[in-house]
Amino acid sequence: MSRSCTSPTAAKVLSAVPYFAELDSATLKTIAQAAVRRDYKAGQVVFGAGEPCAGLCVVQEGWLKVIKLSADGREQVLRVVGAGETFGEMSVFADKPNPATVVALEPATVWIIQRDAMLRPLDRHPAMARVILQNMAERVLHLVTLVEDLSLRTVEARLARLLLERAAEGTLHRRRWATQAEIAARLGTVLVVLNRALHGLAAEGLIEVERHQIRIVDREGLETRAMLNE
């Protein structure tokens, strides 16, 4: 698919991203013309850790995970990204290889903007630079919190916090790809430990676990559990 044919679609996708929301139409069009569309199948690797910077990636549709892999293949999920979100900023703005691996969790469409096309507008659009700085700061804070959780909190506490953060109206609806193995990787543990934590919280009457959803029964109790340290 050529850039000239896809730039209107790219411009529409990019305009919904905070990075580009305040740009004038001419600048947005220029960036959109530099964007290349890529479609990925479930399980397909977008790029691997250590590979050269591919550019800033904007998700049009689908879900992907950003992960680190140990030498023995154990996986730690750093982020899960969906439509309207971005990834790849670290390598773009640090001019370094990709620090993590990105894998599609389901069929996904991503627009990739080359590094030079991202950097050129920054000098002329300080508002864009401020949004990017804020976003990067939030990513760093997220990683600091992740390190704190992995180092200091129990698996049950990490699970409780995840449920409190992600459960809409008290219920976490699990997507098809959100298996217990995926949840374990997100919490930095293994499947058997996650199952033990789920059963423990359920036995205490804090949650109810069903096939495709987890419902919070006692929010106050779950909040208390989320604060427990190792």
The other form holds:
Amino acid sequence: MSRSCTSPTAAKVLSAVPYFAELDSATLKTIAQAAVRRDYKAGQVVFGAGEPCAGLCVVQEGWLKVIKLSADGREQVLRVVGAGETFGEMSVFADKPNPATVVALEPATVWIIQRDAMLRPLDRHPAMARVILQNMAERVLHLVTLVEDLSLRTVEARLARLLLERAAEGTLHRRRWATQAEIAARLGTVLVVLNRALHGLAAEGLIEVERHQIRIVDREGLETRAMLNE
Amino acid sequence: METTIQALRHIPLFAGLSGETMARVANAAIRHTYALGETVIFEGDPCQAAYFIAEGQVRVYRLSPEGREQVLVRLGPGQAFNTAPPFQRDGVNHATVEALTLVTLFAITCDEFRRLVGECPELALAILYDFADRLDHLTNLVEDLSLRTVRGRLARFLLENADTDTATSRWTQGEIAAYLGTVRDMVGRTLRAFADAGLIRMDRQRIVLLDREGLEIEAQR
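Since the structure above is the form predicted alone, I would like to see how the form predicted together with its partner chain looks, so please show that one next.
Below is the whole assembly, all chains and molecules, this chain first.
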């Protein structure tokens, strides 16, 4: 465990996480004491699907992806987590191995809180339980939507929706790791099909694809595309 | 007739509750009955309540704009649905739920449900466990849809849904298709291929698993 005076302490990092926002400082401190800091390099696996995980993981910095891998190595991104977000809830709240693999997309710092330290305060702090439930409910909805997307929507419609959801003021700024292959894995497709969809939407004048960003030109047109299934 | 408390005791989410908490849950729960084919809730409607099944079976599905179905799960006695939207701001029903048999269930309104969970840590923890299960199930479904062939999905479906060695006959081929994210023809064709390979036998009303190991190999594809 390495702590230098320039890096924030566990308590500081945890206080920014919604789960712990309602806790008094004494309880937060107890939880922070049970947290261990880990640093990961880009591409490093935090844990594999089916492996137990040491506890609740809180991201201090860096982006990580939560994925499923097929037998032949194709990947489906379930979600991407960044600073202030958490993963590993499955092993904490259900005492089950994590269903998915977590990989760092860039250098990342993560605090791992042991299971017991997470469970203990729940009895006395119903507000904490409620925030966790809210978060898990969002996660359930996200997966339901992903199932619907994969099963019932075309890749073009999925892409249109991703762009609409992610673009700030009409422009999706691509992070360094957000390669087309990563976007394809997120949409449950392969590079060739994603490229075709991007070109298709661009050719119709709905979006403009540049190196580091994708700009929405015709929001309404894109919304129509996101709703329709051809 | 069973009292509400007795019926609620059979629901695992409530099984471990203290007598006091149980009495409050029973107080908040309203019993409803639905006929076969009746829709309990519609996807996209404002969430009114969380539901707990006492008797019968339901199916939970999403509909595409052109009317194609994706079944998310089938639920039976003791299981719950619509427990996530009450925790979301302006929560709406995530899916449509339809009775597959005569169904008896208990509804607890969103406000009541949130209040109970806020005041009873034991219930909050039970609901958290349930969400974790749900996440697990949905993650596997995503994996199936995205990364497995229909052949692989069907093999896994048969392995998971077979009681002893007989796959449950309550699923029609159309319903299996809606769960596996494919069409009925494809299910029929794949079932015949499995039968030809000696992995299963199709009787009139049921599917008999002949070679579990063979199916497990197929399920990896």
